[in-house]
Structure formats: structure tokens, C-alpha cells
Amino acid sequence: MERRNFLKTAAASAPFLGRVLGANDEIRIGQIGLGTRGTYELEICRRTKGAKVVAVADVFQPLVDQYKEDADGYTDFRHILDRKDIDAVFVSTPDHWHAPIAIMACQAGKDVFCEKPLSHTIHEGSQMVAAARKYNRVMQTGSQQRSAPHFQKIVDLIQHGHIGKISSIECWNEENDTPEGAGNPPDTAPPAGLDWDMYLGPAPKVPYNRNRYIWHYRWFWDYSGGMMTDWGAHHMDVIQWAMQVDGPLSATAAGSRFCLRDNCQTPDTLSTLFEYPGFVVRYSVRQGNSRRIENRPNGIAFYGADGTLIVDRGSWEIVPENAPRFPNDYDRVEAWLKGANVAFPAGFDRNTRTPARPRCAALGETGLKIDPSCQEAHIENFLECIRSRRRPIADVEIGFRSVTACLAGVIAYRLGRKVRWDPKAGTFPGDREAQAMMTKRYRAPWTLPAV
């Protein structure tokens, strides 16, 4: 059964679990993961009317203790899922924990706000969608750019053809972390109060290393997919949203850890090319040189026939294309090139060969901020959907499609060759190697919950 039909069937028979909330009922929240992102979301929830954080969980006891006066605290997230008085959970853990926790939360009757990238593998993402539909849960992906007014504006402009036919899109992250990168801390005993085995969970058993735990876990394959799934998940989400597509047809990637002398694994230099129906997308990563593309350290550029639209979290602009370089009269052009005195349309400059008018309007804004207002709006949308039971603005299936594109890029990189993807069927047709990389082996006793 194709993925879309399966999801429709699952939704049609979905039971409803959990409390039915009225307009004035307080939404009781459990926060799972108290790193930088988790504490940021927790603080937003604490000041949001109609919501209350009643429990927190993290594998590091000192982080849990910071909230002991205001919320119950646990080092095992399952204690939160066991509680019948909790309506929703925020999953703000490293990527390799997203799917197991989110699926278990759905099965326990909780609505879920799951940070991006939605999942660590394609199969995990498909099962998260299936769980949300089967158990009739609201699941919001933490792609807060969906709630940013200026991203909504540029998507509307693109979809209404303001910059014309788009055949090429660039997105990028450029920075200079040389020479040490994340550094080379030695393996040590875990800090006091850290349950390292619980942190690893379904990932392979390895000694504690600071880089595998604090922030830099993103650059290890056991827990994440590097920049392709970290920042790339934001870029690819906006691109697929604007272009109204579900996924690429193919992906090719090249790069390596060329320039950083640290103990991390994912590439510090990467170029990934995605083919879509009618256009291509290139995602580039440079962590060894900070020369900016389109004068921005990160962003997206949509190259249309009538203009270029460039957007990042602080600004957007449209640079119009000039009118055709020559009139559509090849005889006149040929004669002019040979030195003949040829009449051209008014405004055509024969010396510079440039037109008199642009093809689209030059528009733009600067000085914008995506946080905290957009993150607040994103969380408020999630909370409103808990009450209304509507799909949120970054529904789990949207997050799944976005991370699937990124993971196709990761698979192409790790295989060292082009892979073809069928977005409708959700498979790499005829490619056993790529198909095998849609899943991963879980370390016992952990398994991906059956849906």
C-alpha cells in the first residue's frame, strides 16, 4: 500500500486517547530534554497562558534539579509518559531519541511537539506519522520558520509566480571553524549525575566523550546526520513548502571532513544536489571558509526567470532579472552585431545591451527576527491544535517529508553515489543498499515501538 493511502486508512480508524480539553482547560506539559533547545521551549511554555509545565525529564540530574521547585523531575522519560495527568510532551533530545519517545508518547495518549530533524532514519519518520494518525495525536515538528511571517510571505510570492519559473535553488551554511573544530577531548568517565547508558539508549555502546554529549553530538552518525539534517532540515522544509513538492527524485553528495582537526565524523565540507520535477536544489556546507553566498552566512536563493528571491532568518529580498538581453528578432540582432544601423525598441541600450525595465518588482525587508516571537507562535499553534484537534502548521507528515529529503542526501553521501527516490511510494526503487539505510539497528533492550 502506498504511503499516502496507508496514512488515510490509519487516520480513518484512529481511536482518540487522552483528555478532551475545553477552551479554558489548562494544558499540562511534560518537557523531555533540558538542553539549550529544551529549556528555551520550556521557558516559552511557562509564560504561555493556558499551559503549565508539570514535569521535566533529562538524563543529567543537575539539569532536572534546576526545576524541582516548579515541576516533578525524572531522569527516565518513561515516568512522564506513565502519568495520566499530562496532555502533551516536548521531545527536545538528540535526534536518535526522537522517534522512540514520540511514538511511545502517542501510544500513551500524549500530543507531541518534536524538535527537528523529525527522525534519525526514514523508517522512523514513517512510523512517527503512522503513530500520530493511528492514535489520533497532534504532532508538531519544531520547524519554526513555518510560523515566521516573512517566510510565509516569500512562499506566497513564489507560489503566485512573482519571480517566474524557478529552475535552480541554492541553500547553504558557510562558517570557519578551523583548525580545531570541536576539538579532541579524551574519553572519560561520565560527569556525576549523568546516566550515560540512558543517553545512548538505542545507539551503540561507546565510552563517554564530551563531544558526543554536549552540542556536538550532531556531528556523529550514531545520533544525527550532520549539517545535512541539522540546518538542512530547515532549508529543505522551506524549499519543499514553497515549491509544493513532497520530495526529490534523486540525490548526489560529495565531501568529507577535510579541514577540521577534531574527533567528529560528519562532513565539514559538503555539496549535495537534489533533482526535483522541473528544478534542482544544491545544499552546500563549508566549515573551513566563511566567504558568504549572496552576502549571507546561511540562507536560500530561489533563481527564477524573472528574478532571484533570497531569504534568511533576518531578511529577504527580490533582485529582478533584466528584460531579454536582445529582442526576439535574430535577423536584427545579427545585423547589429555586424555593425549595421538597426532600430531597436525604445529604451534598449545598444552599448550595454541592457533593458529598460525589470521583469518583476524589487521587494524586501531587513532587520527581521525569527526568535522568540516565531517560536512562541509555533508553540501557540501546537497548543491551539491540542484543543481543536486540527493538524498543526508543521504537522508530523510535513516534518517527515522534509527530513526524508535530507536523509536521502545523507544516504547518497555515505554510499558515495547517486540514489533515486520515489516520494509517492516512499522507497529507493531497485536499490537494496539505499533501502537498507532507511532503517538502523537498535541496541538491546531498546526497539522502535511497533505501530
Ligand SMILES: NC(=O)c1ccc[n+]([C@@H]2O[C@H](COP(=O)([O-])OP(=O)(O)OC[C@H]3O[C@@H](n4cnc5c(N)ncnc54)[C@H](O)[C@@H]3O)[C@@H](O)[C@H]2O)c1
Given for the second form:
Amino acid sequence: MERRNFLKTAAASAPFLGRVLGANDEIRIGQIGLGTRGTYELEICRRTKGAKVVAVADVFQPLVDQYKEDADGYTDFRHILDRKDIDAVFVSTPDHWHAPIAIMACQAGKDVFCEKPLSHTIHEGSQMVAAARKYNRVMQTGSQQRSAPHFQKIVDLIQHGHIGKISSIECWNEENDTPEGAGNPPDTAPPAGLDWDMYLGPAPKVPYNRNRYIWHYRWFWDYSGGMMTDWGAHHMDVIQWAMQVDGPLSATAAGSRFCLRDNCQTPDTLSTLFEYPGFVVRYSVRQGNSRRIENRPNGIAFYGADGTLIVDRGSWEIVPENAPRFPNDYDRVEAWLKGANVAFPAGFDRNTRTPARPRCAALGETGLKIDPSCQEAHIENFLECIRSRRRPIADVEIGFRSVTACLAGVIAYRLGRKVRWDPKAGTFPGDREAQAMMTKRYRAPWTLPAV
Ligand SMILES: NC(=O)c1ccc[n+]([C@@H]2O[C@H](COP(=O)([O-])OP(=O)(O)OC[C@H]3O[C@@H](n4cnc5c(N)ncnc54)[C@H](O)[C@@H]3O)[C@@H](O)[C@H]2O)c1
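Given the form predicted alone, corresponding form predicted in complex with the ligand:
First the chain shown before, then all remaining chains and molecules of the complex.
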């Protein structure tokens, strides 16, 4: 009796608003945002069996018009949310729009594939999780590494202790965009067909500037968090996944827009340091010099006691450690140098003072490709979950935790000091300044919808 009542109450407080799909029903999709990523996702959905893109939305009319043969087009995404025949939406807009659209979509009974970085503020991310749960929606974060077999493999190796105790992790993006960076375009009237006010949405009203629009919006605080959230969301997601942690204990950051002479804002040179229980993570960004780290322009290196594991989207490798395995190996060598008769372990090289045998197997693969196959798998996983109502592989809560680490880094950078974070409580304990930066102002009439 009690259980039945509980279920009834649960059902009443969280109504299932969407269509219930049978195994053979086509999933009807609305694509919101038709820029670089949105069109890529739309093309994948178009060739995926069992799915159909029936509507598209973008604030730039010419982009919408490209699809007029195959889909209904809108410049206001709310028309997609109003339609009862649409099951799911892809949110591929700049980051400042992710949370408002995703939450409204949940409230309209749609399942959501939301691009990374999941949200623009920490509070937004928490509300996206709350909305997905309250309205029983599937929400996949666009962190496609989760669906990539080689990332799954390295996570498995790390979790099985293959490279031993990991105490230090580095991740990086190094490139050279000097001296002009994104350049200095003047403010102008927006191009014909662009609803600039709708593009800005909840962000402050500013004149149109080409750099605040397609692609380069990433380098403005009003719409994004710069490299720290743009690429950082990928790196930190893999790191937190491999290390089975929910968030850092602190973040510190140093850098500036030192070397790019353009009108953008986020740092072109950045070093962010995160403390986690038992290890540290450093994220390094250089947009003024492309010298590779670990022979890769971007990647992650896990430094373990038995080996180093380096991974990027096209390859991974394990470089074993050769240092003495036991502290007394050095003592043995010292004694031997003094003429003592010492028994050495098999394979121990007295002359180099290192054991000849590596501490772990040297493994790896090259020539891998994450795109488009892993993105296809990632979208497939989302579609499967729409049918099964299971949580997807990069569930909204995972995306929330990954972006939260990045946003703690952004807050540390913007405050110019170390911030302490409590991943369990979801607060910066005793730090009112940092707490205040967990949210932002929304320009009327836009708000973050109450969940
Ligand atoms: N998973 C990945 O590897 C990956 C790769 C690239 C981009 N992304 C993410 O995808 C998102 C989009 O990035 P992008 O590079 O495609 O940007 P982009 O600038 O190329 O495209 C963004 C598009 O969104 C449109 N838009 C803005 N506000 C809108 C609104 N309210 N309604 C409808 N359309 C709106 C713009 O007009 C533009 O066409 C970002 O969050 C980015 O981080 C993810």
C-alpha cells in the first residue's frame, strides 16, 4: 500500500510529458543552432535510422533557409518547443543559451542533447540536472569522448591500476594564433537576417560585433568561459571519469590575454591548477606558441608511479617508468658501489641504477579517429535512451560535474586567487565572492526558468 502511494505521489510530482515511443516509432528531432556543431549533428541524425530531423531553428535566417526542403524552420526556438510532435531537441547554440533552452525543453516534454560545456554558470548546471529529473527527461551532454572506445579503454586501464598511483595529471591546448588572433572587427549593423537581440538573449545588450558571433563568441565572458570551459570541458570530463571523482577541492589560475592583439576577452595564456583528493591537475593553454607537450597539440597525460598514460582524440600510449621499484634499490646500489656483496633482483641494472624491466606494459594505439564514428555512437546512445528511458552515457549530471570543475577554474581566474570548492555540498565554503559567481544576471525578458 505504502509503496503504491509513494509511486502515485512520485508520478504526480513528475509527470511524463513526452510521447511514449515504441521500438519502431521514429524519433522526431528539432535541431536548435545551425553553426559548426549543429550542422554536423544534424547530418548525423539525418543518416541515423529511426530518427528524423523535422524542424530546425537558428537566429540567422539564411542558415534556417538551407533546410527548407526537408524541415520546418524557425528563428525562434520556442516554436520547436511548442510542437507536440517533436520528441527531442539538440541544443548546439553558444553556451549562454544552453541552460534556458534545455530547461524550457524539459518543461515542454522534450528529451535533450545539450552540447558541452553543459552550462555557462554552476547554478545553471544544477538546474539542468533538476529539470531533467523533475520532468523525467533524458539529457545527454555532448562529451563524445565517453562514447569513444579508446577513451573507454584508457579509463579502464587507469581504474585497474595499470600505471600505478597517479599523483599528477596534465592537460593542455597549445597553438599559435599570434599576432592578430580573431582580429579587431568594428561594431557594425548585424548582417541581414540575423536576429541579434535573440542571439544575445539573456546576455547584456551590446552592438553587433563579428567576433561576438560565429565561433569567436567563445572568447567573450558573456557567452562562454574561453578555453577553460570550451576545451577544458572535454579534458576535465575524461579526468574526472578516469579518476572517479566528482570535483576538485580547489582551483587557482594565472594568465592573461598576453599575446593576441584582438578585441576578445578570455585568456590566451592560462595555467589552472586543481587540487583533488590525492592528486593535482594542471590545465595549460597557450595560444601564443604551438610547441607540443608530449608530442601533441592537445591531450591529457596521467603520471602514475608505474607509467605515464597519454591520450588524445587520435591516439594513446603508455610509457612505462624505469625508476627503481623499491626504495632500497638505491641502498643496494650504494652498498655495491662501496664494495659490498649485494644480491640484486633479477633484471636489475647495476650500472644505470635502474631495473631493466619496465614497471608496466607499454601499450598504445595510433591513427584513431573520434569523428564522426564516436559522435555517431554518442547520438545513438541518446536515441536508445529516449526509447528505453535509461540514463545516457554522458548524463546531464556528469556534464554538470565536468563543467563545474571548469567553471571553478574560471572563477579562480577572474577573482585572481585560489578558491576552495566542496563537491558534495556544491558550494565554495565561506567564500561569498566566489558563491556570487555561481550565477549571473539575465537580461529581461529572459530568465533561467524556475524548476
Ligand atoms: N562536442 C564537441 O566536440 C564540440 C565541438 C564544437 C562545438 N561544440 C559546442 O557546440 C556549441 C556550438 O558551437 P559552434 O562551434 O557550433 O558555434 P557556432 O558559432 O558555429 O554556431 C552557433 C549557432 O547557434 C546559433 N544560435 C545562437 N543563439 C541561438 C538561439 N537562441 N536559437 C537558435 N540558434 C542560436 C547561431 O546563430 C549559430 O549559428 C557550443 O556549446 C560548443 O562548445 C562542441
